[in-house]
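Presented as structure tokens, the chain that follows is alone, the form predicted alone.
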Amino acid sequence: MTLHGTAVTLRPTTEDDASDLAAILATPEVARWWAGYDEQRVREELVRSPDTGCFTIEHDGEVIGAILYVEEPSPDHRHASMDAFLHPDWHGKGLGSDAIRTLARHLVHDRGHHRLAIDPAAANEAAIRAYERVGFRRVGVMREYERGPDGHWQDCLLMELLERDLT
């Protein structure tokens, strides 16, 4: 399925996307939150997987990122996490909002979600900031929640969003 956004398109990303998600990752702004990604784990991790959806960000017809998301399938659970990079070209001109709230509508409206969670590093200010145009609200930070580039274990912030919240 493919979901088109304002000024994206969301595609299902394939084995002839890995190469250019890993050159975007490999970029040092995506590289900093994303560490250790090239070829191989972007197929095992991003379009082989099994447990994650992941659609490659297009616009005008170039790839310029990813968008993935986890689904949480018990009933009395149901929600789904998401996280998303971009290539630093895009970043600030409001693509990386449109590729996230065009996903939200999919996993609400499509695949029936009521809330929707994210897990940006606390200091991705730049990624809080879009996450939160699309209604995201902060929770609460994780302490030491995921390693970063460095080896070292990292806050991240866990933001929320609920169906009625979807800007």
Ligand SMILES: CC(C)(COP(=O)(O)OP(=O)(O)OC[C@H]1O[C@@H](n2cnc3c(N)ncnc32)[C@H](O)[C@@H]1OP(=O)(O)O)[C@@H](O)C(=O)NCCC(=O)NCCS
Given for the second form:
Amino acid sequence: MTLHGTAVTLRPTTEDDASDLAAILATPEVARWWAGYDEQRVREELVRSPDTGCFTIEHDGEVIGAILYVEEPSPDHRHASMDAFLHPDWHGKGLGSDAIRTLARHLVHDRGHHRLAIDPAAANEAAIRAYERVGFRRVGVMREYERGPDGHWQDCLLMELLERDLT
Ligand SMILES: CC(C)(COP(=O)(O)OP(=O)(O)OC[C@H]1O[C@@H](n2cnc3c(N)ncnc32)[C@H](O)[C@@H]1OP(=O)(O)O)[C@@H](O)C(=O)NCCC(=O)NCCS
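Any chance you could show the form predicted in complex with this ligand after that form predicted alone?
Every chain and every other molecule in the complex is listed next, the one we just looked at coming first.
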């Protein structure tokens, strides 16, 4: 299924995207928040993982990043978690929030989720702002939640969006 945002298109990620996505993940601006992804890891975790839904983000026919989701299968805790990255040439132009909004609408309207979650590093102000633009709200800081690229545990911010928050 291909999803259409205002200026981005999301299409299911394939093996052919692995080298483009690995090159984007290798840029310092992205690796700062998505550390340690080579082409093999992209294939394993973004393309082939049965638990992860991954869409390649295109703008004017060019691959500019990816956005993914994981669904909680337990019926009483049903929700989906999301994550995303864009090539630095396209940061700060509204394309990230366009992609996040487009996937959020798909997860709510097509896949029936009433709640979405996302957990950026607490220091990742651009990501937090992009998620807030879509309607995600700050729940709270999860202390020393994730190992950062420097090997130290770093705080992350749990953010959530309910169906009625979606802008
Ligand atoms: C996070 C990411 C997907 C957001 O996409 P984007 O296209 O850059 O985001 P948008 O342009 O839609 O929105 C970014 C917002 O953050 C703001 N912003 C940018 N840098 C900022 C900073 N250092 N501090 C605070 N706000 C910042 C922008 O002004 C914009 O807000 P505004 O529209 O209210 O002015 C993209 O920046 C990215 O790939 N970053 C690297 C990887 C990453 O961090 N992934 C997320 C991991 S959780």
